[in-house]
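Take a look at this single chain in structure tokens; it is the form predicted alone.
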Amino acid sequence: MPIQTVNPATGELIRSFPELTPDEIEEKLALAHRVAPVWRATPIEQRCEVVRRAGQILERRKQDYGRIMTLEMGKPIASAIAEAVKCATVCAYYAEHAPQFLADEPVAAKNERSFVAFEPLGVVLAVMPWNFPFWQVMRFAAPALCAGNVGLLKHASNVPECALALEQLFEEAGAPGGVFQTLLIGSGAVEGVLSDPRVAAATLTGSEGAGRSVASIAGQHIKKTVLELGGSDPFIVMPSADLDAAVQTAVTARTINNGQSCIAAKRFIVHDSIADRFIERFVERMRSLVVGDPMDEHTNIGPLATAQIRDDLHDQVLRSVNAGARLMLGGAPRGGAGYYYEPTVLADVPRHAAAMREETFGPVAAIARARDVDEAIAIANDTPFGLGAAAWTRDANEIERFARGLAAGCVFINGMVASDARFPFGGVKASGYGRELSGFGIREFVNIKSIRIFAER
């Protein structure tokens, strides 16, 4: 895939970038390797101050950064600006809490001074996707840099301007040259970088296929990886729920980021006794969404990021209808320029249909019915994925059943699944392994070292 900025709202090519040559890749690897021990030896308070300043720049320039995101991948401008602000919050969070998370932990032992230390691994390769082009990078970079690691970013090929802006961000924040670098390379060059002995570990957010590839390469070289992959999150609604609130949140949860989010609700599992009312209200709200220019602050749904994503989504819709799903709304690409897809609702979707078995990236909702709590949980867990899950109920027993019974990295009751710097984020099954964010996330790329100093005898 060429490295270029294409406006998905128009299909217009804005700018192309040459891939780094092998010699240029070597220069960046060598620089990262040289600066790694310097950054590691920098007091954590100073490292955190660089990350804090990066957050302040993100907040100050949120409008500019938002426009870059919207131009390259099509998210509505208000959402793009909010993403920049969220990135500022994760910087502030780790700048404040990293020293505590990484402080030596004493272990009581007789006749010795013993403790656990947390030391950086070194150079970490981050392979990142286009759908949240700032947030998914910063939720890695903020903790990794605070911990004393050095970052190499291989961003998605359709968001090169975002990738370069992030490199410049850390330079302006005062990070020494080489502490955070962008590699403008295609996917074919990832193996060579990850295999290089100067790279200690890797993190990837992306598709299941990309995760398998990176994990395989890293495994051959015995390198640590964290993978955050796809999701097909269930959104369960039971009879005791506030139906209006559930419907309103369901629409937002399905269409956030034009429906292109790993933790977007995708499979709506509704108790049979309220399913008809839910479908009617859900369709009404989906129909009212404004589809249009993502630079317009009144737009709810912008274009999908690429023509291929749009075409793949349409194929999933057609296969789901052929499998027996009822098409209630939409179901087709929008005519004209750009990679738009109409907000779409599929009802009574069979469990074997594409919209229930595969991750759908776009504004397409699949609705299924459940007779009771047991069937709702069974349908929700009948998926290769396990990233997030939501359930709506006021019944105390049901709340406990869903909280404990849903197979996911995070479960939200009466709320929308979202990432938050205070909580660990990641999945199970084909959604990946490892955790980002919180104290768990910052410890993913450190050497957890046991140190025991015995008294002389």
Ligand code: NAP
Given for the second form:
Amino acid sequence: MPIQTVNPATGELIRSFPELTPDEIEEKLALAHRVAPVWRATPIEQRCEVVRRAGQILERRKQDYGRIMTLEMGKPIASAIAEAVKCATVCAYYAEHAPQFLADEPVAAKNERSFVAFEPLGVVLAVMPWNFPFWQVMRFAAPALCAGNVGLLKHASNVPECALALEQLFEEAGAPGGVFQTLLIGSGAVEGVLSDPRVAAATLTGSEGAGRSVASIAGQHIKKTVLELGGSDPFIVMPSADLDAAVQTAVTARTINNGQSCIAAKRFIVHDSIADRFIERFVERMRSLVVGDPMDEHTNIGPLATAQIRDDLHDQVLRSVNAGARLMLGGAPRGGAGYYYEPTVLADVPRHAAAMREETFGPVAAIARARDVDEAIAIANDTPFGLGAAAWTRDANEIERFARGLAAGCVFINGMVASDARFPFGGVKASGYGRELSGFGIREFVNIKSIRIFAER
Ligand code: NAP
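Return one more block: the form predicted in complex with the named molecule, after the form predicted alone shown previously.
Then the entire complex follows, led off by the chain already shown.
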């Protein structure tokens, strides 16, 4: 993919960026390697202070950052501004808690002073996606930098302005040169960087294919990875649920970020006895969404990020209808400029259909029916993915069964799956491994070191 900013609302090419040459990549790697020991030796309170300042800048400039995100990938401007604010929150969170998360942990033992220490790994490569172009990066960078690691960002090729703004953010926050650098490179150059001995580890947020590729390169070189990959989250609705609240949340959960979120609810599994009412109300709400210019504050759904994503989504809808799904709403790209796709509802989608088996990245909802809790859980878990899951019910027994029975990194009961700095985030199965956020996230890229000092005999 060429590295360029294309406005997805119009299809207009705004700016192209040359890829870094091998010499330029080498310069950046050398700088990262040089600064890593300096940053590691900087007291954690000072490192946290840099991250805290980055958060303050994000809050102050949220409007500017929001506009860059919307211009490059098309999310509604209000969500883009909210994303900048959420990034500020994760900075404040780690600036406050990192010293305690990484404090030595004493281990009681006779005749020795023993403890576990948490030391940075060094240079960490972050391969990141365009869908939350600030948030995905910051939820890696804030804990990694607090922990004393140095970051190299290879961002998605369609969000170079976001990538450069993030590099500048850390510079302005007072990080020494090289502590956080953006590499404007294509995916083909990732192998060279990752296999370089100066790079200690990698984190990738993106598709399953990219995850497989990066993990296998890292495996060849025995380097730690965290993978945050795709999802096809179920959203289950049982008869005791507040149907109006469930429908309202279901529509938001499906269409947030123009439907391009890993934790968007993608498969709606509804109890037979309420399925017809659910479908009717769901279609009504989806129809009322405002699709249009993402820079307009009244827009609910902007364009998809690229023409390819729109075309892939349409192909999944056509294949699902061919497999027997009933098309209740939408089902086509919008004519005219930009990469818009109509809000789409598919009902009675068979389990083998594309919309149930694959990740749909856009405003397309697949609805299926279930006879009881067992069948709802079986359909929900019948997916290669396992990122998030939601279930709506007021029945205490059902709540317990869903909470424990759904195979995912998180389960939300009577709510919508969302990330939160205080809770670990990540998946099982093809959704990846490792965790971001909370105390678990900051310990992914550290050497968990046992230190045992024996009394002299
Ligand atoms: P993508 O195409 O996999 O790209 C993600 C990043 O990986 C980009 O920087 C991309 O670079 C790079 N890349 C792609 N193929 C690669 C390869 N073979 N080797 C090395 N790098 C490679 O994904 P996307 O379309 O940007 O993002 C959408 C996906 O991310 C969805 O599946 C979504 O569910 C997932 N996601 C997951 C989470 C989570 O936390 N689990 C969060 C957000 C998104 P180029 O742009 O240069 O190709």
